[in-house]
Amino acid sequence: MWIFQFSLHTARLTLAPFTPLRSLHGRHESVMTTHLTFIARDIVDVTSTATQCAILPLFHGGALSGTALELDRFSSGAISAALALGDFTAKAGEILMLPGVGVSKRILLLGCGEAKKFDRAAVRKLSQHLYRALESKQATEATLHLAALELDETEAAWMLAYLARHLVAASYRYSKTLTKPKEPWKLNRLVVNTSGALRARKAGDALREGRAIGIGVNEARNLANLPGNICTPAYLSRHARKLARTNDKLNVTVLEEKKMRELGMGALLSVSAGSEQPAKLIVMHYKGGKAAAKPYVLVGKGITFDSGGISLKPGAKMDEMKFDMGGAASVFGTLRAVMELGLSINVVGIVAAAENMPSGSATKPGDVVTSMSGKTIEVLNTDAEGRLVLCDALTYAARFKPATVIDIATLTGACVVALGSHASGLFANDDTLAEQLLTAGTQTHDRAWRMPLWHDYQEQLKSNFADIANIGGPGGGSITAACFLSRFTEDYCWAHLDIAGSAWDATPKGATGRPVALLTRYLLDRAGQ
């Protein structure tokens, strides 16, 4: 939990010691943060405040002033000498580490390029360079002086939120199944000298937001990176219950296959029919708002391994299908961020967890199954299984009388073809919701791009033997998949995020934790924070 200590000139945000969860084999999970502390101060006296590394961002061609001038005097002109000699020109991405004096052991000069070109993209690059520079010196504590950047209050707050998020996320290392994981360098404390750019309390809020999102991103990455023989539907249900034990606002219910049969979830159960791993419908209800307030529902595709079933996938890169629960992982990660922030909002996370395997009991192409909604579905391709688990979960979501429902799924290769890895595909039956999500994605640089959901594409899902087919042919595959889901979301405001391209990287291989940042920002906005 966070401990806040505010004074007139200081906002201190401290992360209490975190006890990692235990794995099935007794080894610690590779979860996420350490004793990381962010401290925001209105004024820092560089002559008396001890630090391992004083960080000074500078613009190309800019004159030294304020804190920069004070640091230069304190270091006997070392900064101005480096500038005069051309050893440091403050071009974007340039770094120079100077030996410190007195209470400052080092002075790190960060090049920000030309002031007129310093935008949010430059801030993102700056955050990367800062992390690498601190890591190269194994500095466990540092002080960042913001004054030289001359940012307005809004941009300064955005920078601090992004920086905190990046520092937390960049520290993530997978270690679950490694016998001798490399002990990562850990930044324990970052002091931010706002120097009047914004008040310490607002700076503290920004750091708190960024840290929480970073923790949520790492939560999602950690789950998605786990191999399919460990991260099964049962594992996800246990993990949900462990999360609930850390926060009294979170209640968890797990529906077993017997209950799903009683509810008529034939679509979801058709996916797990060929696996020895029973399906789970995991419902996590965070009650941070008023009891009568409608919840925001997040529905995650949780295919813990996708072989394609009888419609077997090619062997090449099939190992990456452990990432097919990236949507479910993002639901866990977003709820983790919401709990860290203590948002005054009601959120329901639903994870439809199953393993898609071929066997004598597996669903076959041409089989017809009945969904919870009563609609029948002709399964033309068992590798189009994500929409089958989601459609029953989306029907189940209606019982919460939601404000909005957003499903997140690594649903189609067609979305990767359309958008690559830079943007998640966004489909929605409500323009306002679509714009809110697009704005949240832009704000966090976890971007989405709106795709059409026109009725014309519904024609491709016609079936001679059922109410609807589970695929719509080769054209517009991501769109017809969204059209399929839309048949089960007619009673509420709904959006679908296809994250097949954004949920993991191929080089180096690993989960990205997207779109946790987008979803958390969306919920922060709904909570009025």
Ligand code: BES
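We call the rigid core whatever largest set of C-alpha positions still superposes within 1.5 Å between the two forms. Numbering follows the first chain given and starts at 1. A quick note: this is a predicted structure, and the numbers were derived from the prediction, not measured. First, how it differs from the form predicted in complex with the ligand.
- When two forms of a protein are overlaid on their rigid core, residues whose CA moves 2 Å or more are considered shifted, and K462 is not one of them between these two forms.
- Relative to the superposed core, G274 undergoes a Cα shift smaller than 2 Å between these two forms.
- The rigid-core alignment places the CA of G342 less than 2 Å apart between these two forms.
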Given for the second form:
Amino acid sequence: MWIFQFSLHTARLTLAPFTPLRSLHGRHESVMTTHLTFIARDIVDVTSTATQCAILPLFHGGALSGTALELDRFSSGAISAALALGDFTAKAGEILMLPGVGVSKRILLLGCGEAKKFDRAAVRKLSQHLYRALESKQATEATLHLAALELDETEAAWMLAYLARHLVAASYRYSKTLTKPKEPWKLNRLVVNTSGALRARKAGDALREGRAIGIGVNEARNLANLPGNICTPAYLSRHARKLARTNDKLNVTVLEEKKMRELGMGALLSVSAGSEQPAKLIVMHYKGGKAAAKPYVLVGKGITFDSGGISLKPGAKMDEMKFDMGGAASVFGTLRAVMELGLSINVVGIVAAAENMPSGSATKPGDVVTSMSGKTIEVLNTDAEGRLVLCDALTYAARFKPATVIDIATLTGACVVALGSHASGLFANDDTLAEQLLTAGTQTHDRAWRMPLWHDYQEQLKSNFADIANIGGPGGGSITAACFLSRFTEDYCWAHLDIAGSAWDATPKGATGRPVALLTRYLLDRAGQ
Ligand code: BES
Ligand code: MN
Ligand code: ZN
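For comparison with the form predicted alone, please write out the form predicted in complex with the ligand.
Now the complete complex, all chains and molecules, led by this one.
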């Protein structure tokens, strides 16, 4: 829960988890959090408020106004001089650190580029530059003056949400398996002087949202970055329990293989058949809404390593298949953000966790398995395993009488071919849900692009020996994969996000934490928050 103090001129936000977890602050922290606190104020007097760094964002070609003028006067014209000399032109990402005056130790001019090109991508860049500038001075606290930008309320709100998110995300360092991780410098506090652009309360909400998303994104990145020998299905189930210990509203149950067999989850179990690691179906209930309110269900593909199974993948870059639980990681990350925000809705997170390995007990091409739905599946390629674990998890999801079900999966290489890494592939059996997700993606710059689920494509999944085949041939691979899933989701409002391209970056190699921002925004909208 948050300590949320609000007074006329100040909205103060600090992190205070329900149960303080000692491990949260350890070097190998596994449940992500941040040291960064945001404070929004309506008015900050630059002549009397002490700060290690006064940050002044400026547009290219813009004039100094409001607090910017005050700061300029206070520094005997140092800012206008830098502009007049051309030492600082406020190009996007440009930084100029001026020596401070009086109670401000430094003044940091932050270039925001042209006002008309000021979008989410620009704010992301700007946040990263700001983070690096503060790091270079090891500043542990700073004050941001919004005045000179002259943004309207809506712009200021998204800018702050976005800034908070990216400052938190910029502080993430992978450390789990490094013997000498660099002890990171820590930015502890950012005061935002809204100078009338928007009310401190609204600014506080925006900062709180961005901060929560940043924490969720880092949570997802950290899990997805873990190697397959550490991050096994059992590790993910322990992690879920750990998460539940930090929050009263989260309850976790884990279905073991025995239980899954009783439920008839032959598709899911066919994937773990070749592995020494037993599969786990992790079910996390977040109860923030009324008991009777229908939950939003998130289902994550949690293949902790995808070797391809008997249909073994080629060796090159096979290490990247440790990221094949990116969908599961985004479910954890989104729940982390939801808890941070204390959303008043019910959410069920389901993670279908398994390792896909070849061995004498592994499923073979041509094997026919029976799914929980009763449908039989011919496994023509054991590397198309994501849909096999997901179809049983999706059948299981129906028991929660969901408002909507969204599955998130690094499902197909074909999606990377179609959309690259900028957009997640979106498939849905409901236009309203599709629109809501697309909008959430645009608003958070965590974008998705809708793809067709036309019946014509279903033809490609015909099998001579079972009700359905698990691959659909060479054309439209991401679509036929989604079509496969659609056979198991006919009874509810469903969407599928193929994040094979968006969940990680190739250089430098690492998880992106997508689509935590999109999903959190979608849930914020559902909660009316
Ligand atoms: N996990 C992969 C998909 C993937 C590939 C994700 C590359 C990220 C980058 C998935 O399990 C897979 O192997 N899919 C196959 C499906 C095919 C056998 C029909 C693929 O995309 O090649
Ligand atoms: Mn595969
Ligand atoms: Zn896979």
